[in-house]
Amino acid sequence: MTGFGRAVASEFVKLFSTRMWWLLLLILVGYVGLAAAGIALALTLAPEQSGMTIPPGALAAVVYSVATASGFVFPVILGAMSVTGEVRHRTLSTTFLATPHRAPVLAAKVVVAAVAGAGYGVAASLATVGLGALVLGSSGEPTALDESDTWAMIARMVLAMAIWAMLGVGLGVLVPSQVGSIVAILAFTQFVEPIVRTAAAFVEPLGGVAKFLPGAAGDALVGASFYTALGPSAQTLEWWQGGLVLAGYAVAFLVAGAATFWRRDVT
């Protein structure tokens, strides 16, 4: 096995070592699940009342959408955490000394959160998809999974889960406090983000600048997305498009970690 390849395997036993990944795992099925039914339930009984404009036909995708328009935030953490939780708890010098190149730790690092990332997708998809086409059937509107283009999207959720456990590598790096790198995935994601896309979903001229956004880039990659439906004037990027985008902030965030903290002398 190559040094690369034992940093991979080294990298899995860490993570399903700890509890954290099925923990992370459990909440973001619970939560987007019972988010997607209470949405579909929501648009079926009182559509007018939802303040969303869902076009014909759109309705399933934007139930199932809530699996990465909800759930993104777990596999950034899970990924932040192979590298804070490593620093917290002083074991990344021992990992520097099993493999003195940097370049492979970091990048099996990545390629691992990514395999977690598409796994949760998976999961967070078989939650929406389930609970929302059980809500969706049951009120007899459409569920959409006799349809190529839905698959097509769960498989696009799939993959936008899988780059943003990447991302959360490279924030980690980045901010390798585990403190300082949730607090600013939580306060961005949960706050700072929303506000803004919920703005420009009503002021125009912040449409522009919303799409570049990463929560809403991850949102046209997919193709889907309850913020979409807020308005009229909501911007989006196409899907290839948002995944560039997505994918850039990923490279962005990991090369300037890599540039700054990655380099230093590790105690």
The other form holds:
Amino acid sequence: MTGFGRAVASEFVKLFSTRMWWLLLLILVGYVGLAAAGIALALTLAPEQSGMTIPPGALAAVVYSVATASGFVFPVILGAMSVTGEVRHRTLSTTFLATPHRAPVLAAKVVVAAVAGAGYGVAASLATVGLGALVLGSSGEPTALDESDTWAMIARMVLAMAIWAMLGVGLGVLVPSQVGSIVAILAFTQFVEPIVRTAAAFVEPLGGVAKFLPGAAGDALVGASFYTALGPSAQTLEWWQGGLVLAGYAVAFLVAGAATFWRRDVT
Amino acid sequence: MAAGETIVFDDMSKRFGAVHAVSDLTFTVEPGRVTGFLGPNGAGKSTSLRVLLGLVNPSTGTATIGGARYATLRDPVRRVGAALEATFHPGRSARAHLSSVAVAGGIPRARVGEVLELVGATPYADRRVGGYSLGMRQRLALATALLGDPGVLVLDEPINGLDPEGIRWIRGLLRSLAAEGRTVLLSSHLLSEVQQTVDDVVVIAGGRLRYTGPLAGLGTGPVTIVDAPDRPALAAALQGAGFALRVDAGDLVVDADPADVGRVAQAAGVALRELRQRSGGLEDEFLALVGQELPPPPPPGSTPIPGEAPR
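Please give the other form, namely the form predicted in complex with its partner chain, since only the form predicted alone has been shown so far.
Below is the entire complex, every chain and molecule, led by the chain shown above.
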């Protein structure tokens, strides 16, 4: 095996030898599954009270995409912790002693995060599509499971979760403090970006900027979310543009982190 | 087993901002010997070892293993085994930790069980490290260093936290590793901790080299305390034999081996009351080298520290 292959294999051993990966996975699946079921119930039982205008035929997509719209923060945290966990527990020395070239170590973390993120995407999709379709079906709404568009969207959700995890690694190497990075992730994704995007749905000039925010780019990649349901004025990118913008954030974070923290003395 | 290799520090300096952590460090560590890297806390030992292992970039100079920088070694885990802080992810078991290093270093996984056995960590190998004592973590750190069966071992304070039985065990292990031709470099802030283990010592203080060479060369040679009922006759005989002597805290101290002192006394027909080698001669010399002294006792009648019970 090459040095890089060994580094990837070692990162997999590290990921699967602590409880974090399955704890996060468990919370993710429970959270998005219940959220999808709840939204499906709300939209089918009392659509006029939900405050959302769902385009005809898009109901199933909005329900299923809860997997990424609400769940994307989990792969980000998983990816970030592959770096910040090593900083917090002072294990970077051990890692760099076994693999003295640091760039392959970071690349290995990105690869492992992408695979794990895709796995989270599959599990989260199973939860939202499974529970969501159950509720939609029992309410007599179309589940859209026989449409190729639905399955293409699910594939894009898996891709989005993989990119989110890689972005997380970049964030971790940019903000190596474990507490700092988690605070940054939660503050930005749960507070800053939702406010800007909600405002942008009503303030025209903001929309031009807001569509390039990471969450908006991720939703554009998937192609549906509550925000697209907020109103027709919400601007979005094409799905492939959204994917490129999101990947661009990941690359920018990784390059910036690799040039700064990752090169520093490990004392 | 990989062959022992020579470690060379060549005029290595490291600054952290305005702080000169290590200055102009030059010394060599030979294979087949145990070398103690000694100095008080904050002397720059850990920084030097981290430079040697490629974790810290030197400001100037080099530190090499077998003529190469650590970062350029092809299979570093097989050539150099290092134990630095004994820090691990608390949620990971010893076995999983060793597996992650073995996989990264291209070591067969079967070796994990071997090193666990070697350091006596098998009974708790599948428990999470978070519940380990410092001594257990030190053993795991040592197991990590031994994973690749390397010819060079670099150990930062490996004895710290071990119980007396563990200390005796690690001394024997390090001696046998050196006897196999490996290079063994271990740091300590206590000479007494490694005195029975090391062949050579490197002493640093304040980031500068104070001594490098055989342990025996550190002191001024053996120091003997001797006394006789007829002390003037003993002193005369010893001075006649060319020994330097002095009175230290009421003891007659001779810079010579006890056997030689006894022989002189016998030849002079002086009956002895006391004859023993003074322990701590090296320690005195070591402390003098690193310029460390005990803080002076507080003057009598001084104010007790607030909150402290009056004596």
